Structure formats: structure tokens, C-alpha cells
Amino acid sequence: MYARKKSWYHALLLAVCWVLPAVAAAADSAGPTPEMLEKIRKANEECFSCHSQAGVQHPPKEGMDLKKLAGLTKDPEAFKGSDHQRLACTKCHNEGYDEHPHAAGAKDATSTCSDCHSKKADRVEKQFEKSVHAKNLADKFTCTTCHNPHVMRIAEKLGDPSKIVQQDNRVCLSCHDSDEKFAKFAPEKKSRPLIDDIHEWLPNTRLHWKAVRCVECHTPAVGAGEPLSHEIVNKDKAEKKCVACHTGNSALKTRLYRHLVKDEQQKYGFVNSVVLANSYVIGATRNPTVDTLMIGLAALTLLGVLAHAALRILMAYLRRRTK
């Protein structure tokens, strides 16, 4: 008998060790509660009340540093449409920030994003290590060089190929088409190497630059499903082969429009499209632009069809009215 009942103990006693873990999980992945999100949103308005354009211009207490204060501003609409809005700004500002002016040391004590993002900083770290940027700019490079933690949000969530691309390449470009902070990274150089100039080989680079990012020809190729490598390389191991992107088997399936492809073939049971309607592939005319024009050109040519036949019929009456 107590046997038995010690043998009903131990099955309860698992069934909680594994029930509790994953009550925890699921409430983990439904995120904070309205309330809680009501919170942190007020939390994070009393912070904004100093850091941002308008706390500069009213403050909220006198005696402020506002010289200070105005380099340390940050857009609370940009920061609502931000990966991290959900979050207290004292999620990561957490100790010394109590205090106002803050602590003297409190930045140093700001968490990093690997407290959170562990596992992928483990990854992304060993990719890092072999970019160009560790090789030459390792000691002032951080994940905030790249990513704004107060403004970036991640491709899936954009879904919109334009908008991530204005996003990502906005990293890219703010440095090296940048002469101010181009020279803050890279001081011993006398000048900035002109992008222009070294992608001279790229037909209508601009155009390129508001249509892919920099990282797709930058960035190792990768796998379907797989994120995009941090492994920057340089301009001799970057991709200069235009069938790579237009061809029917464009990499861009596996990297700009990786997320629609993924919606597209759950939704239509095919992903072709999302290339096809978004760049021009060879032998197809499913560009909008393209479709446009032959549209434009066929109705040219049916008005051109109608207006002779509509003339020769006019001639052909007034020759027998003559007679």
C-alpha cells in the first residue's frame, strides 16, 4: 500500500515538473498582459519626457544639462514601431537610472543584447569573426554599430522587400557614403573610398541600392529558411554575377523575399511570383513597370489598327463619291 502510494506520488510529482514548464513557456510566448503593456507605456513616456526633441525644447525640470540631454534623445514614434516597444526602457537602463541626473557610471552598467539574445549571439558572433569589419574594426564594433535597438525591426516583421531594404541599407550607406562618420571608424585613412566609384561596374548602382540591399551581394550565400550570415565580405568575394539575382532561380528567394515566399507558397502553393513581380528576371515581363509598358504598347498598336482601317474607309467613300 505505501508503496503504491509513494509510486502515485512520484507520477504526480513529474507530471508538475513537466506541466509547469511549459504553462511557463506558453505564458512566456504570449507576451505581457494589456495591463502590463499599459504599464510599461507609461513607464517609458515619463523617460521620453526628457529624452526626445520635445524634453529638450520644454523641459520638465529645471536645472538640466540640455546641452547633454540634446545628444541623448530618442524618437518615441520611431521606438513604437521598434522590435523592442514592448519592453521597459529599464529592461536594458536598468541600474543607476533611478536616480535623477542619472548615476555617473549607469551607461557602462546598461545590459547588452547578448543578456537576451544569447543563443544567436553565440552564432552570429563566430560569423562576425570573419567579416571584413572584425579584421580591420573589431575593438569599436558593437551589434548597436549596425542595429539601432531603438528603431530596427526584423525583416519578417516589414514583410514589405522596399522598406527593408531602405531599413538595412540605411546601416550600410550612413557609413560609407558618409564622410563624418566614415572618418570616426576608420581615422587614419586620409579619405573615404567613393562607393560610387568602387561600384562602377554595377549598371544604375543607385537604383540598385533602393531596390536590394548591400548584404545581398555582401553576405555568403545561404540555405532555404537559414538567416542571413553577419559574415560581411569584401568587395573581391562579393557577388558581381547578375544571373545570380536574375534568373528564375534568383537568390533573392533565399534572401530579400525569403519571408513572402514563405506566405506565398503557403498561400498559392508556389513562390515564383514574389521574384517575378518584384525584379525583372530574364525571359519574363512580370516586372510592373514592364507589364506597364507592354500594356501601354498594346493599346498603342490596336489605336494604331483602328485609326488605318478607320482612314481607309474614309478614302475608299470619298473615291466613290468622286466617281
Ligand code: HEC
The other form holds:
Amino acid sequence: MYARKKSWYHALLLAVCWVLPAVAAAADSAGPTPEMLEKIRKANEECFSCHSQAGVQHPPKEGMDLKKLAGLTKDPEAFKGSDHQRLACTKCHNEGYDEHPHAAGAKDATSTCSDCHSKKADRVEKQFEKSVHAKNLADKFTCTTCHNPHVMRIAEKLGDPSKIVQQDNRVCLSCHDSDEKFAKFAPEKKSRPLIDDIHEWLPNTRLHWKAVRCVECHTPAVGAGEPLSHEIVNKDKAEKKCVACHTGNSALKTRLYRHLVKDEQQKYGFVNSVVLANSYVIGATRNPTVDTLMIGLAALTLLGVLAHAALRILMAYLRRRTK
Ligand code: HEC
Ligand code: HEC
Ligand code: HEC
Ligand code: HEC
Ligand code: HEC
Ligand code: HEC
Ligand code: HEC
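I've shown you the form predicted alone. Could you give me the structure of the form predicted in complex with ligand HEC?
And the full complex, kicking off with our chain again.
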């Protein structure tokens, strides 16, 4: 009798242990309620009342160092579109910012990425440590060197490839296309190698910078469905083969276009229309009409060459006859 009671008790205990974390997780993934979001928005507006262009122009308080404040503005619109739009500023800027002047040393208590993203950061850190930047610029280069937490938006949420390319390449080009910023990070290097010179083997580099990301060629391949690696590789390991992208089975399907491909596959069960719809990636476009047209053109060209040759032989023969 006692044994049965105990097992019943155990079952209940087990059930509670299973259910409680599930409830907590559900609450977590549901995110903040509309009331909480409204409270967060109001609190953030408080910060923006100083930390925005409008704040610098119409400061809510007298006697502030406006020149300094002008260098510390954030764009409220950009923040609204960022990954962290639903966070209170004070989630990352911890104690000491509710009052102004802010508490001395408040900056030291700013949360780091791994405080909130420990699992992702674990994976990313291992890759980042092998990257050219972590190796060559050890202490100067951190997550926030590339990630502006007030602005950046994950590719999956941006959706549009041209927006993804623009956002992610802006990060790389902000140094690799700027003498001033590059020198700040590598003062010992006499001059910055020009980005178009380094890639002179690539036709129309500026068009490629708008159509594909640097990380498409400068990170090692990963399995399907996995996020891109953070291991930025140097010239020996970078992708130089045109057919990696300009082919029916373009690498871009598992990289830049992967989020679209997922939708597309669910909708139509095939994927090349994604590549076709977003840009005319020569070779990757398997459109039957275009293919027939191309084959037709090639056949015509061949015919033209043959006719030309035949004509020349005939002319030579006639010339010899008339002599
Ligand atoms: C009344 C205006 C005002 C408000 C409101 C305000 N700040 Fe500031 N903040 C400043 C000024 C001015 C500075 C420049 C340095 C200083 O005077 O402390 C500054 C500096 C900062 C810095 C840079 C600190 C450093 O040491 O580099 C951060 C981060 C910051 N504020 C965050 C916040 C956050 C988060 C909020 C909202 C919770 C907020 N501020 C609200 C005026 C304000
Ligand atoms: C997800 C975390 C996070 C959130 C949310 C966040 N910040 Fe920041 N913020 C940071 C980090 C990290 C830095 C330091 C960046 C660096 O090292 O370059 C920073 C820097 C700043 C600075 C210092 C100046 C600068 O440009 O480097 C100001 C001012 C600031 N944040 C204001 C805000 C305001 C206002 C909000 C809310 C609208 C906000 N932050 C929300 C993480 C955050
Ligand atoms: C205070 C906690 C906190 C800090 C610190 C923080 N984040 Fe976040 N981050 C969040 C939350 C919450 C979300 C939003 C999740 C959602 O809305 O679905 C998020 C979303 C993201 C996303 C997109 C969502 C995804 O699936 O990955 C990225 C990327 C990201 N953060 C990167 C960073 C980086 C890089 C840093 C350091 C500069 C950072 N975060 C610091 C809390 C934080
Ligand atoms: C050299 C620039 C660079 C550095 C340094 C960097 N990132 Fe990223 N990160 C990117 C780019 C570009 C993407 C967009 C890739 C994508 O979404 O396809 C990204 C995406 C992410 C994502 C979302 C996709 C994923 O992998 O889950 C997270 C989370 C992230 N970074 C965290 C970090 C953390 C943590 C660090 C520091 C250890 C860091 N990043 C350092 C450039 C950088
Ligand atoms: C904050 C500035 C900065 C950003 C942002 C940045 N880089 Fe760099 N990068 C440098 C500097 C400086 C070097 C030179 C390091 C050295 O060799 O001393 C470098 C080196 C490199 C190298 C290797 C060059 C060599 O000589 O071995 C590659 C490849 C590279 N970066 C690609 C990228 C890509 C791709 C991105 C964007 C995801 C990026 N970088 C973002 C500053 C930056
Ligand atoms: C189409 C693929 C591709 C794209 C896109 C690409 N790169 Fe490269 N990159 C390479 C290859 C391949 C090399 C090596 C060239 C060589 O061996 O001459 C290289 C070389 C470099 C180097 C010099 C590395 C060294 O060790 O000397 C840097 C820095 C660099 N790239 C940065 C970038 C940045 C920043 C972007 C984005 C604006 C970018 N790359 C886009 C393929 C690419
Ligand atoms: C990382 C992927 C990638 C690699 C590698 C790559 N390309 Fe491209 N390329 C693209 C994309 C995407 C476009 C589409 C641009 C657009 O929207 O029209 C493009 C466009 C082009 C164009 C059309 C330019 C124009 O003026 O219209 C040519 C030519 C081209 N690539 C040649 C090459 C050659 C040659 C190589 C190898 C040396 C190469 N590409 C490597 C992705 C790539």
C-alpha cells in the first residue's frame, strides 16, 4: 500500500518537474506582453529624449556637454528595426543610467552578448577565435566591432537579399574601404590594400559587393541549415571559383538565399526561382525558355562560323579558277 502511494507521489513530482520548465519556456518564447512593451517603449523614449538628433537639438535639460552628447546619439527608427527592438536600453546598460549625470563607471556594467546568448555565443566564439581578425588584432577586435546592437537585424528577419548584403557588407567595408578606420585597427600597416585591387580577378567588383556578401567567400562551408561560420578566412582559403555561385547548384542557396529557399521549397518544392527572382546570376538560372534561347543562339553562332568558313573556301577556289 505504501509503495503504491510513493510511486503516485513520484509520478506527480515528475509531472511537476516536466511541466514547470515547459510553462516557463512558453512564457519566455511568448516574449513581453503588450503592456510590458508599452512600458519599455516609454522608458526608452526617456533615453532618446537626450540620445537622439532631436535630443541634441532640443535638450530636455540645461548645462549638458552637447558636443559629447552629439557623438552618443542613436537612431530611434533604426532601433525599432533591430534585433533588440523589444529590449529596454537598461537591460544592457545596467545600473547608473536612470539619472543624469550618469553614475561614474556605469559603462563597465554593460552586458556582453554572451550574458544573454550563452549558447549561441559559445558556438560563435569558437569560430571567431580562428578568424583573421581575432588572430591578427587580438584585443582590439570583439563582437561589437562588427555588431552594433542598436541597429543590426538578423538575415532571416531582413528577408530581402539586397538588404542583407547592404547591411552585412557595410560592416566589412566600413574598415576595408576606409583608410581612417582601417588605420585605427592596424596602425603598423603602412597602407590599406585597396579592396578592388585585391579582387581584380573578379569582374565588376562593385556590382559583386552589392549582390553578394564578403562572408559568402570568406567563410568556410557549413552544413545545410546551419548559420554561417564566424571564421573569416584569409586569401588562401577564400572562394575564388566562379562556379561556386554561377552554376545551377549555386552555393548561394545555402548562404545568402537560404531563408528564401526554405520558404520557396515549402511553397513550390523547387528552389532555382529564388536565384532567378533576385538577380540574374549567370549560370544559376535554369529557365527552360532562356536555356533554349541560349542553345539556339549558340547553334546560330556555330552555323555562322561554318558558313563563313565554307564561303571562304569557296571564294578561294573561285579565285584560283579565275587565275
Ligand atoms: C538628460 C539627458 C540624458 C538622458 C535622459 C540619458 N542620457 Fe545617457 N548621456 C547623456 C550625456 C550628456 C552623456 C555624455 C556623458 C555624460 O555627461 O555623462 C551620456 C552618456 C551616456 C552613455 C555613454 C557612457 C560612457 O561612459 O561612454 C551611455 C551608454 C548612456 N548615456 C546611456 C543612457 C541610457 C541607457 C539612458 C536611458 C536609461 C540615458 N543614457 C539617458 C545624457 C542623457
Ligand atoms: C543588446 C544590448 C543593448 C541594448 C538593448 C542597448 N544598448 Fe546601447 N550599447 C550596447 C553596447 C554593447 C555598447 C558598447 C558598444 C561598443 O563597445 O562600441 C553600447 C553603447 C551605447 C552608447 C555609447 C556610445 C556608443 O555609441 O558607443 C549609448 C549612448 C547607448 N549605447 C545608448 C543606448 C540606448 C539609448 C539604448 C536604447 C534605445 C540602448 N543603448 C540599447 C548594448 C546595448
Ligand atoms: C540583455 C540581454 C541581451 C544582450 C546583452 C544581447 N542580446 Fe541579442 N537578443 C536578446 C533578445 C531578448 C533578443 C530577441 C529575441 C526575439 O525577439 O525573438 C535578441 C536577439 C538577437 C539576435 C537575433 C535573434 C537570433 O535568433 O539570434 C542577434 C543576432 C543578437 N541578439 C545578437 C546579439 C549580439 C551580437 C549581442 C552583443 C553585442 C547581443 N545580442 C546582446 C537579448 C540580448
Ligand atoms: C567580422 C565581423 C563579425 C564579428 C567580429 C562577429 N560577428 Fe556575428 N555576425 C556577423 C555577420 C556578418 C552576421 C550575419 C550572418 C548571417 O546572418 O547570415 C553575424 C551573425 C551573428 C549571429 C546570428 C546568426 C548566428 O550565427 O546565430 C549571432 C548570434 C552573432 N553573429 C553573434 C556574434 C558574437 C557573439 C560575436 C563575438 C564572439 C560575433 N557575432 C562577432 C559578423 C560578425
Ligand atoms: C573594424 C575594422 C574591420 C572590420 C569591421 C572588418 N575588418 Fe577585416 N581586417 C581589418 C584589419 C585592420 C585587417 C588587417 C589585419 C592584419 O593583418 O594586421 C583585416 C584583415 C582582414 C582579412 C585578412 C587580410 C590578411 O592580410 O590576411 C580578411 C580576409 C578580412 N579582414 C575580411 C573581412 C570581412 C569579410 C569583414 C566583414 C565580415 C571584415 N574583414 C571586417 C579590419 C576590419
Ligand atoms: C567572390 C568571392 C569573394 C568576395 C565576394 C570577397 N572576397 Fe575577398 N578575397 C577573395 C579571394 C579569392 C581572395 C584572395 C585573392 C588572391 O589570392 O589574390 C580575397 C582576398 C581578400 C583580402 C586580402 C586577404 C589577404 O590575405 O591578403 C581581403 C582583406 C578581402 N579579400 C576582403 C574582402 C571584403 C572586405 C569583401 C567584401 C567587400 C570581400 N573580400 C569579398 C574572395 C572574395
Ligand atoms: C559568392 C558568389 C559569387 C562568386 C564566387 C562569383 N560571382 Fe559573379 N555574381 C554573383 C552574383 C550574385 C551576381 C549578380 C549580380 C546582379 O544582380 O546582376 C554576379 C554577377 C556577375 C557578372 C555580371 C556582371 C555585370 O556586369 O552584369 C559577371 C560577369 C560575373 N558575376 C562574373 C564572375 C566571375 C568571372 C567570377 C569568378 C572569378 C564570379 N563572378 C564569382 C555572385 C558571385
